[in-house]
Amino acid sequence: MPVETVKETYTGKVREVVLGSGEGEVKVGGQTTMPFYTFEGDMPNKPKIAMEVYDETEEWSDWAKEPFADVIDDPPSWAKKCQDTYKTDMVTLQLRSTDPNGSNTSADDAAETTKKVLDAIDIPLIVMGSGNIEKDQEVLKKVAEVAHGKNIAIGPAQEDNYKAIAAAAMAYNHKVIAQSPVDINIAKQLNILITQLGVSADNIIMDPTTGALGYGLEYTYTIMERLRLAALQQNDDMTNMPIICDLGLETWKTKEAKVGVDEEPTWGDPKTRAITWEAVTANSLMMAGADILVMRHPEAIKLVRNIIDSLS
C-alpha cells in the first residue's frame, strides 16, 4: 500500500534581495519553503558563500592563514584571490582595524580600503564594521559614499546606531544588515524601525547573530528557524528578509579551531578539526535558514558547497 507523503503548506515567502551590479549581480532569498524542502515549495536561489577578507588580521592559527599567506596583508589582492581562485559568490570585507579599542584606523582609511577592494572584484561586496556602535556610524557612512552605484550591503546596523547606518544605505542605494542579539522579537522590532526610517524591506538582510558549533549554535539555530517559520507560516513581512550568518569569525576563535596537537593530542589533526568545525557550523546554519554564509577556509567552503549541490 503506497504511503502518502505529508506536506506542509506555506502562505508566506522570503523576500528576494539583489546584491551587486551588472553581470556580477547575485540574488538571495525568494524561497517559499524551509531550506531544501523543494517538495513543499520553491527555492529559486541556493545559499551563497561570502568569503572573509580582513583589513587587519587577528591572531589567526597557521592553518587559517595558510590559503591566504601571499595576500593576507593586502585586502584587494585577498579579495581577488577569493574571487578568481576560490570562486566565492561574494566577498565580506571585515573592517576590524577601525575598532577604537584596537588600531582605531580612520573612516577615510576604511573607505579607501573599500574602494580598492571594489575595484579588484566583479562580485558583490558586503562590508562589516568593527561592531563599535559609535565608530561604525562614521565608518559605514564613508564606505557607503565611496561604494555608490555598487549596491553593496553594510552593517552591522544595531539597535543603538541603526538610524545613521540605514540613512547612509538609503542615500547611496545599498542594503542594510540588521543585527540583533539572538532574539526574535528584537530582530523583528529592528526591521520595523529601519523600515519606518524609509528603507524598503526589500533592502534589509537580517543578522540574528551567530554561535559556532559547541558555543551557542543550538540557540542560534532555534532563533533562525523561528524567524523563517514566522515568515512562511504567518506571512510576517517583518521577518521575511534573507538571513546572513557571520560564522567564520565565530568558528575560528573557538578553542577547537585554534588549539594544536601539542596541547590536545587526543583531538586529532588540528587543521582537519578546524576545517570540519567550520563546515559543520555552516551546514547547521544553512539548514536553519541562512541565505548567506560568511566563511573563511576554502576547504570548509568546498565541503559546504558539495552539500548544497547534492541537496539542490
Contents of the next structure:
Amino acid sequence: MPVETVKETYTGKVREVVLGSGEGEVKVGGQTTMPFYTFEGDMPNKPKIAMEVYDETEEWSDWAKEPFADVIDDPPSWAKKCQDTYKTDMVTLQLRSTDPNGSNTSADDAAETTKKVLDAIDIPLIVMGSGNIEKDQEVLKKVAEVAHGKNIAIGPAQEDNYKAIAAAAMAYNHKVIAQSPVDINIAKQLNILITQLGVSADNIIMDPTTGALGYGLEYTYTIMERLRLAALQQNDDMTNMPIICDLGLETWKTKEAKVGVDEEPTWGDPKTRAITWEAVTANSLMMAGADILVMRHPEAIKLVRNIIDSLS
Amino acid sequence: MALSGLDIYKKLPKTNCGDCGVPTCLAFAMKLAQGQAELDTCPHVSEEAKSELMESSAPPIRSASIGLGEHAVKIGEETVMYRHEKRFENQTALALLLSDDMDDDEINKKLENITKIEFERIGLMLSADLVAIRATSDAAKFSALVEKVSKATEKGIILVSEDPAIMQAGLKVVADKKPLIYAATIDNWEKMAELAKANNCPLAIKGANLDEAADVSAKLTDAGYKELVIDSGARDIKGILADQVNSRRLALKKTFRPLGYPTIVFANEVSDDVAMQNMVASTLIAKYAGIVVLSELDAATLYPLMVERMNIFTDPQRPMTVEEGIYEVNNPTAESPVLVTTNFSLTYFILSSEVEGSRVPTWICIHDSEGLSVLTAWAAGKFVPENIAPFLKKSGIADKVNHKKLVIPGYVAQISGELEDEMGDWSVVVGPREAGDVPQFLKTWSPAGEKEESKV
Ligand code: SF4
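Mind pulling up the form predicted in complex with its partner chain next to the form predicted on its own we just looked at?
Shown next: the complete complex, the earlier chain at its head.
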C-alpha cells in the first residue's frame, strides 16, 4: 500500500537575487522549500560556490597554498584560475590585507586589486572587507566605485557600519551583504534598517556569521534553519533573502585544518583532514539553507559539487 | 494522537497494587502519558486495554539498542524535525562494513581501524560505533567472520543477510550480544521475525521502496515487534533524503506507526568513492539517519564527521562544556603567560586554537562557568572575582609559574581591580576582547614587563 506522505505547504519563497552582469549573470535563491526538498517544492537555483581569492596569504598551511602556488601573489591570475581551471560559479575577493591590525593596505590599493580581478573574470564577484568597522566603510566605498556596472556584492555590512556600506552599494548598483552576529533578531533588524535606507530587499544577501565545524557550526546551522523557516512558513519578507556562508576563512584557520602529523599523529593525513573539514562544514551549512558557499580548496569544492548534483 | 494521563487511567485496573513500581494507577498513567514508562510494566492490564493504549503510550519514533553494556548504541526516539524545536536525541551511529568475501589482510586492517581510530574532544572519546558483517556465500564462512569480529571488538554488530538460514548461523555466534538483524524483507519477514523474537534482537526491515518497507513494518508492528530499524531501499542520496524527511514527518506529525522507527542507510551502496560516502554520511547526520554504514574508516575523514555529529546533536538549550582545570598549550614553562576564561566549549576551542596558532607556550585556566560565554557568565555571576580567585588558588597554577601575572578576557576588563584584590600579590592584565587578537597580544607578553596596556 502506498504511504501517504505529508507535504509541507510553504507560503513563502526565498528571494531570487542576480549577481554579475551580461553573459556572466548568476542567480541565487528563489526556492520555495527547505534545502533539496524537491519532493515538495522548487529549487530553481542550486547553491553556488564562490571561490576565494586573497590579497594576502599569511600563515597558510602548505596544503592550502598548493593548488594556487603559481598564482598566489597575483589576485587577478588567481581569480582567473578559479574561473577557468576550477569552474567556480563566482569569485570572492577577500581583502585581508586592508586590516588596520595587519598589513593595513590602503583603500586605493584594494580598489586597484578589485579592478584588476574584475578585468580578469566574466563571472560574478563578491568583495569582502577585513571586518574592521571603520576601515571597511572606506575600502568598500572605493571598491563599489571602481566596480560600477558590474553588479558585485560587497560586505560585510554590520550593525555599526551598514549605513556607509549599503549606501555605497546603492550608489553603484551593487548587492550588499548584511552580516549579523549569529542572531536571528539582528539579522532581521539589519535587513529592515538597510531597506529603510532605500536599498531594495532584492539587493540584500544575508551573512549569519559562520562558525566552522567544531567552532560553533551548530549555532550558525540553527540560525539559518530558523531564518529559512521564517521565510518559507511565515512568509516573512525581511528574512527571505539568500544566505551566504563565508566558510573558507573560518574553516582553514581551525587547528584541525592546520596542524601536521607530527603534532597530531592520530588525526590522519593533514591535507585530507583539512579538505574534509571544509567540505563537511560546507555541506552541513548547505543543508541548513546556504545559497552561496565561500570556499577555498578545489578538492573540497569538488566534493560539495558532487553532492549538490546528486541531491538536485 | 497522544492520550492524556486521565484517558489512560480509565483503562487501567485501578487497584493501586503498586506492582508497576509506582504507588497508584493514576501516577502510572501520568508517567505513561509523559513517555516515562512502558505499559508492559503493569502486569495486570487487560489485553484489550493494552492494544488500545499501546498506540498512544509509545513514543512516535521508538528506540532500538544494538550491542551490550558500555558499547550499546541507542538510536531513534527523535521528537522533532529541527533541532531548535527541542533537540536531537540519539546521535547517528556510524558503522563499518566487513564482508565475508574480503581477504584476511583487508579484514584485519579494517578491524584494526575500528578499534584504534578514536579522538578525544572536550573530554569525550569519539569513535565509530558498529561493525556490519555481510554474508555473501555460505553460513560457515559468515559465522567464522562473525566469530572473529566478536572476539576482536566489543562494539555492536549488524548481521547482514536476507537468508534466514545464514542469519541463524550468525546469530548462533553472537545472539547474546544483541546484534541488529538486517534484514526482514517482503519475502522473508516471517522467518526473520521468528529469529528476532527467539534471540531477543532488534530487527531491520529492507523494502524495495518506502511503501514496501512500511508494509513489512506494519505486519511486524501488528505482531508486537518494537525494536525495528528501517531501510527504505533508496540507494541515491536524493531519494534517501526524501525518505528520511517523509518518514520522520509521518511518524511525528501523524503518529504513523509503521515508520515510527529509526533508520539505517548504506552509504557504501550510494557510492564506491569513499570521499563521496563521507559526504553522504555528512548529509544524513544532519538529516535524520539512525545508522550510516561506510566501507572504510580513515581518521582524516572520520574525525570531521564525528565533530559534525557532535555539533548537530548538541542540545541547543545546554551548551557543551569543557572540564575545569589548567590546559597546557604549546608546552608552557614557568615563564609562560597565564590566561583565564570560561568553560563554554566554544570559548575554549576558539581561544586554544588561536593560542596554538601563535606558537606561544601558554597556560589556559578554564573556570567552570556552567557553560556560559565570557560576558554572559560575568552577568550571571559565574565568572566574577569571588569565584575566579578561589578556583585559581586551588588550581595550583601558582606552583607552575615563576611570575604572578594573570591575563583576563577584554570583555570583563571591569573586574580587574577587584580580582587583583582577591588574588593577593598577583597583578591582573586585561587581554583582548576577541580571540583573534590574542596571538598578537601573546607575542608581546613578558613576565617581567610592566603592567601592559591592552590594545583593546
Ligand atoms: S501495576 Fe497496574 S494495577 Fe497495579 S498500580 Fe500499577 S498500574 Fe495500577
